[in-house]
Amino acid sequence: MANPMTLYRAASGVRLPAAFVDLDALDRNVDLIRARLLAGASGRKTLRVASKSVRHTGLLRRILARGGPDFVGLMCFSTEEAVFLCDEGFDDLFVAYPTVQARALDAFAQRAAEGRVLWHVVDCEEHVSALGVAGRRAGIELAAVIELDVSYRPAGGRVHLGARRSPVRSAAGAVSLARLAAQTAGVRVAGLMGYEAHVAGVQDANPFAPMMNPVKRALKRVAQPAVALLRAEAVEALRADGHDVVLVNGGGTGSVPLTAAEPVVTEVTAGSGFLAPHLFDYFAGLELEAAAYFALEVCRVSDAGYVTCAGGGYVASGEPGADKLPLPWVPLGLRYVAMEGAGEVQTPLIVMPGATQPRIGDPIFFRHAKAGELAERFSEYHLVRGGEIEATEPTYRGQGRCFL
């Protein structure tokens, strides 16, 4: 953790509420991440950096030069974001998340014609054919990248482990995908992608829901050798049937050793563990460091016992539950009240016994659950380094930027 009266002084006279990166630990998660994947990988490997937990493109500049020859490229969330990221600079851009809007894959195009390096994901005929009319208007050859579904089917598919991302679930279903493609003018297959979320995204000692972490744990065993045989499957299959299949792309931060560890993969995606949110706290065997939270201004105090905070209402997306609030972080010995949470304009907390009791006008640290997610709640974040503001800088909200 870091040292309160370090956040103390990077906070002073910061307008609350604010939100904070740790560049030093940042730092420091980039250099272990990349030691995992060097460490795991069969062959040369290079790790693509996933835009949507960090959606601020400073920070993905630094996490990339600090990454070196070995982070190449970016994930995108959006067909317009990887238009903006062009246009910042970037380039090696693969957009993971279909889209059939044509104006939305024109500007895709036009910056593919003007010669950068662009990947989209498909995974079923309507996205080929809005890829390929696209690739036509702007006179080129679209490099489409399928999606291979790879989650653990068990009981012959009734039972469905992992996200709901494809429809292409065999090496078949990939062959015919890729056959379409061939025959559609704008666009080649040119990869081939498989997310193993339940592998990657999944913690091993959870302590929200502690009664599930044999099972997560048991589940992710047996998972990721059936994940690896799926995605060699799939990929000798299309290279076989003649498609030139240069990108092969998997894992998550949660996977990045065991997916690098596949002869296949050409990439490694992962994201959020640059800047450690609290849900990355539960994976075993990653020690990585808090590097970015938020602080609020304590602004009442309504009993003995208790703070308010303004603001806090940050819940994270997905299944709903405790694991998705913000973490009291500075000062420790904070818990919410169960009644109210974390809430859109004030938040309660309970001071427990033996802890400090804050006084008005303090800040209390938090920790959002989620990665990206909180650079859609701040214009900008104040990044820090040895205890000081280094630089303040906008998000994607901060430049005007709000894609999904």
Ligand SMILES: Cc1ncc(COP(=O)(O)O)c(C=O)c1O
The other form holds:
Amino acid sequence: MANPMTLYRAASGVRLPAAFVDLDALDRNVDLIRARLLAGASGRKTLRVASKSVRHTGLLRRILARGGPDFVGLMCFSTEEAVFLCDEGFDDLFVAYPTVQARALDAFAQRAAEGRVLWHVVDCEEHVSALGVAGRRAGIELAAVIELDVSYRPAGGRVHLGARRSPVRSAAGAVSLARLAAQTAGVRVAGLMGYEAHVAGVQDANPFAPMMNPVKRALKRVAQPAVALLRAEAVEALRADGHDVVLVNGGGTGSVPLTAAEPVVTEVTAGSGFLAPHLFDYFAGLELEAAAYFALEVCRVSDAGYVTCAGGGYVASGEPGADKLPLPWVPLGLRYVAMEGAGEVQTPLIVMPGATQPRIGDPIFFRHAKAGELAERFSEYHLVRGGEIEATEPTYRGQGRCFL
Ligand SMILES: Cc1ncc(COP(=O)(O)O)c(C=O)c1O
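Show the same protein again, this time as the form predicted in complex with the named molecule rather than the form predicted alone.
Below is the entire complex, every chain and molecule, led by the chain shown above.
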């Protein structure tokens, strides 16, 4: 828990609502994630930063700089975003979410033709063909990374545990898509990605559903070896078929050491862990520090024992649930009103017995459930070091960008 006095000092005199990033905590999270990468690694592995979990160019630069030579490149969430980041001076960008939109792919291919290191995910014929068209128009071969779905699918595939990411589910499936890519001018097969969302993204110490925690831990233990085996089989089969697989990506914040331990993996992705939103408090053994938060103004007191904040309905994506609401953080002892939750224009909170009653005009500090989505609600982040605002810099939104 951050020192509350530090939060109040940084927010003093700032227009509310406002979002803050604690750069000291961010640095410590970068160091911790880097240590987890190196501790787990079998051979040299690098870490690719998931931009979707940051969405702020100033912070992306700081994370890459702090990570040093072990942090290489960004995983982008849209083709247009990769183009934007190229123009912002970033390099080695892997778009891990597919598109067939010609204009975006043409701009992407143009940056590749200018010498940027760019990679694009594909999982079907349509993706390969659209990438090929863009590559040919730019007079180059674009680097395609095949996405392998590594979900846990026992009972002959009748049960599916994991994100629905790709129809490619076997080494044979990867080889057949790679052959198609090899026959398509303007594209070359350059890598394989398998994202084990059911291991890296599943909280196994979640106070909102405590009964499920042992089940989730057991599932992760069973699922991870299956992921490793499938990834290894697919890479081996692609190489045996003559494809030059140079990038093998996997993992997320919740699985860094496990994924780094796989010999076949060349790089692990992480993003959320740097800002450590509150969903990342609920992973066993992951001791990250809250680095991003926002402050709302107490604008009214409707009843004794309540306060109402202006704004606040910044609900996170994913399976709906109470854990997707922002977490009232400081001062302690504030709870949502069940019938209202985090509201569109105002958020009433119950002041629990024993807690100090905030006054009108006070800031109330919250943490978002997810790392990147906060940046869609604020045009700038106040960057705090040693309790003082060191800089105020725009989010993607503040730069006029909204990619998805
Ligand atoms: C392809 C891919 N890799 C990795 C990640 C992990 O990101 P994070 O570390 O932010 O959980 C994600 C998150 O959704 C993803 O989509």
